[in-house]
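We begin with a single chain expressed as structure tokens, specifically the form predicted alone.
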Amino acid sequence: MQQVNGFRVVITGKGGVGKTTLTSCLARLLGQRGVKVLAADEDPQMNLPYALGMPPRQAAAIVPLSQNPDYIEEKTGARPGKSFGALFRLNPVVDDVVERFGVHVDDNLDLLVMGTVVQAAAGCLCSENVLLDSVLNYLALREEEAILLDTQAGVEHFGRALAKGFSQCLVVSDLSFNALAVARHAAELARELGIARIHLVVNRYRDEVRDKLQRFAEATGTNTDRLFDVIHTLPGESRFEDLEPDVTRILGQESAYVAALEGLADDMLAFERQRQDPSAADLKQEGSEG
């Protein structure tokens, strides 16, 4: 069993870097360790159930919040498409989103599908939006549980500020320049933001990640070490096409993905028990290498 109170990881970057995968092992992982997890799917493909292994047609049965009318008017009054130009609540209390939403997966590990308003704009004072930052900021609120909150592609979510109140985020890229660079805006918002630790994962990594990180740092100006508090790498796992869409199962086997993802847990924990004790002993920066 993990001593560590609740805390709130942001899991971000480009679009087909790996997130959602990450998001349920890692979910899944910390709960064989005995902490309480919340995975909150903000991707709009809604992936996350399917990997974290629910049955297909169950996984597929699920409503996210993003597209249900009547908690959305319930919440805000506002139906959505029913009462545009309608005033509507600000800053509805959703406090029964997780009783009643949430879907139970595992021991210690419950799912909430919160969805996206992919045709809105960032920023957009839509009832659907106001409810989904509503929800998030009433899961920063939540205590003895550790939220992992898989984002969509991007970083619109974080120019709403839905990732306020975090206090990891974890940035996930590959080698790309296009991933690297949406990277970089990503962990300067989390900068913004306050996030207090902000980790770069590059998974499927290759040997040489040392030099590829240097010559993007190079060509734009990057300043990783200030940018990233660690640096952790996922090697590449071909055994995940054999497992899709329960990725998860990964964890039952000798691998050295699973080997670099205890190690970021690892860290993860060791810096919630420093930052709720600060008494404890300095964090290393280090982080894992695979």
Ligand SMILES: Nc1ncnc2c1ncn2[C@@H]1O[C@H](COP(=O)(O)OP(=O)(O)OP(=O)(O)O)[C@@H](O)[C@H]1O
The other form holds:
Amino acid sequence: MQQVNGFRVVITGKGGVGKTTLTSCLARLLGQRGVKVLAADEDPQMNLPYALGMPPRQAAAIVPLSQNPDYIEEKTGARPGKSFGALFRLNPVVDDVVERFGVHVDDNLDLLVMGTVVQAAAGCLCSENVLLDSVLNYLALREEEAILLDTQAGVEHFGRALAKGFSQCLVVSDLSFNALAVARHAAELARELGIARIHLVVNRYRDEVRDKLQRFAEATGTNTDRLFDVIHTLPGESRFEDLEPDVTRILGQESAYVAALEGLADDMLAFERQRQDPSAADLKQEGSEG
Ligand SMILES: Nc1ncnc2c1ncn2[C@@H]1O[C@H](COP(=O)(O)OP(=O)(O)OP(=O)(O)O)[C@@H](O)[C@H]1O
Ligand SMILES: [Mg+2]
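Please give the other form, namely the form predicted in complex with the ligand, since only the form predicted alone has been shown so far.
Shown next: the complete complex, the earlier chain at its head.
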């Protein structure tokens, strides 16, 4: 396989639509294809370690960066909660963060649990936020890995440094009006931030995807073709219920979900190859119709 340099993907969408399931399966799948992956968890609920199959005791012991006052103080000079009025470093150097806090999952996969600051006010300038923003900026500089950032529900986190260096956004949704409305908002923000390829990933689809999307587009005046560069569909996978929390075990099995995920991974990698080397083969325009 033609190698692809590091790239960064943010996974977003309404609560419960399948972001963490997708992130974990995609992380393993890319790893199996020889891509070095760093999966980053920005959700305060920290589901990703479990979804990646980490033993529950080990997963429960992970302390997210946002709740590591010693590291935050070491780097920013201010202890969380005590930073009001204090002087702290706005651009701390955090190039040791993966080495110190990354968890080795397998040969091609590491995990970094970041956590999210509970926002007192949007863009609050407290030492936790400064630290997490610096970590995101630092991740954007790592050349060797594909970084998959699983996020909490909603789109609030897009306001910060998060999108810097992120070339792709997977907007996960089901076909409900509410989920599509969140997806639309997320895609608009991702566009504004200059993320180059925005995927709509319709998860657990049941029937006519195009019809439902069209109905949503007409009702809301949305141009889905302009909003999303590509639309993928992932079928419902009843075995997830039995496999939970380690849903990545589905990769060893015959599954329409996995087959569709392969198509999504193909698309992402083809895009990156072309972005990194525009003289490379033309990008496939169609998404995977699982
Ligand atoms: N394609 C699918 N088929 C069947 N079940 C699925 C599918 N995708 C996800 N699920 C199930 O849906 C539930 C929610 O999935 P998941 O935790 O990945 O969503 P999420 O978007 O990360 O949620 P949250 O917003 O709470 O972080 C889980 O029980 C998961 O196993
Ligand atoms: Mg999740």
